[in-house]
Amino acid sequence: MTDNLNHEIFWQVHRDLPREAPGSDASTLRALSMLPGLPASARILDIGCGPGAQSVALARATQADVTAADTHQPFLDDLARRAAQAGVAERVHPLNASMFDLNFDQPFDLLWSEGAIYIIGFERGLREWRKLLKPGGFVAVTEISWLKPNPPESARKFWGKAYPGMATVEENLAHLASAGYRSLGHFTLPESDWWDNYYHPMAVRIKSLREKYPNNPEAQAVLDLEYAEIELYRQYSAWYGYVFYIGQA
């Protein structure tokens, strides 16, 4: 299987999905309410923002001005169109920028992060970006956790590979503060957040794929790896979910 055909094949997978990673406008909506005290025109800064469905929702919920950072310029453009079909365009503001290498003349009251933090590593991300931070400013993100000890071994096995460094949400709340943040709470996301805008579309992809490339076996692997995620949610939900982590520097 080549480089070029797995990449573009992701691509096609994940081109103009509603979200790029399980969420909600109501989850987003959550966690944007337990953060006492926030400004009015709070700068937020929303970090892998992908095609950006949150970065609108918290335009639209608050008068914050939102920089959204992502290197995928396609989900930017996404985003821009989002924006402006929402009426928040002159406060949203796509940013083709890495996580790995963030830096701003001004601090932010908030910094939010929806099914990325992985690719950074969560506790790792929660230290590098507490210098964007204002004093008592706040970080809300979501990260994909083992919700039970003992998970079986199909899960273990996925998502050792996957993501090695899946923690529990107690080690998760325990990286927090060790970063320096005070929790004010977390919650599961609800399995709807990952059917709704997200694993049911990627499904429909999935299936219309696989009749573009009947007789691409290497295309086929891919697609069959894509959706191994998909049934494996279907089958261990129990056990893993996205979490959200809210917290105050």
Ligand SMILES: C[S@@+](CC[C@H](N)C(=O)[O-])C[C@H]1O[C@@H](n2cnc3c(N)ncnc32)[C@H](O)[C@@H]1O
Contents of the next structure:
Amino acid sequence: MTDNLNHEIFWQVHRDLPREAPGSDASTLRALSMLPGLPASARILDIGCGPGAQSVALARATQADVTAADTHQPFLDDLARRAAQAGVAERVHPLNASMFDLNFDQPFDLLWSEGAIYIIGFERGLREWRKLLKPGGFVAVTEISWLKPNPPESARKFWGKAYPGMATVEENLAHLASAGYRSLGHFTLPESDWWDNYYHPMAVRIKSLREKYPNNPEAQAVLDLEYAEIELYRQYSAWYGYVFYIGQA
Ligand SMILES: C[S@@+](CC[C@H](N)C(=O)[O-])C[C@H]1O[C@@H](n2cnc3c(N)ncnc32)[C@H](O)[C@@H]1O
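Let's see the other form, the form predicted in complex with the named molecule, since the form predicted alone is already up.
First the chain shown before, then all remaining chains and molecules of the complex.
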């Protein structure tokens, strides 16, 4: 399979989705409500913001200034459009920057990251990003996590390959503490957060791409892989999920 085709089909599946990971405005706002004493005009950094549904939700729910960092410029352009549509463009600042190399002159009150910290690794991200926070500042991140012991072999095999660092909720709470944060609580995202804004629109996209590339086995193989992830969750959602972890430095 050529890397170019792989890449092209991947982006055709993923472009213009409501979100690029499980989540919803309701879960974003629930996590926000768990931060006691966040200043009204806080400085927020949203890391791996993608097209920025959560960046816009945060800006709408607060008077905060939201810097939204990602390395994929089309997502940042999409975020700028969404922020303008929502009337919060003045307080949402898309920034092309890597989560591996974040440096700012002023510290933040809150670090946010939905469905993206896995890229750097949960504990490493929390530890390295802490320098960007004011003393007593907050962190709120979602991370795919094992929800119960002894997951079925096919789920363990798939995620063992796709994300070998995937840990249990208890292990992640221990990582949060060892990275220097006091836990303020955690909750599992509802299954609707996977379907409504992510897997359902993705499945529709996959179906139309199958029709677009009917005689292209390479393209169909990429689509098979994307669809396998969706089917795996349909079968095994009791064993793994996205968990919001909320902490204070
Ligand atoms: C699974 S998506 C989640 C996006 C968004 N937070 C959401 O929930 O819709 C992960 C995001 O991380 C971004 N990303 C990948 N590598 C990155 C890096 N080194 N630094 C910052 N963002 C990165 C991708 O472009 C993508 O937007």
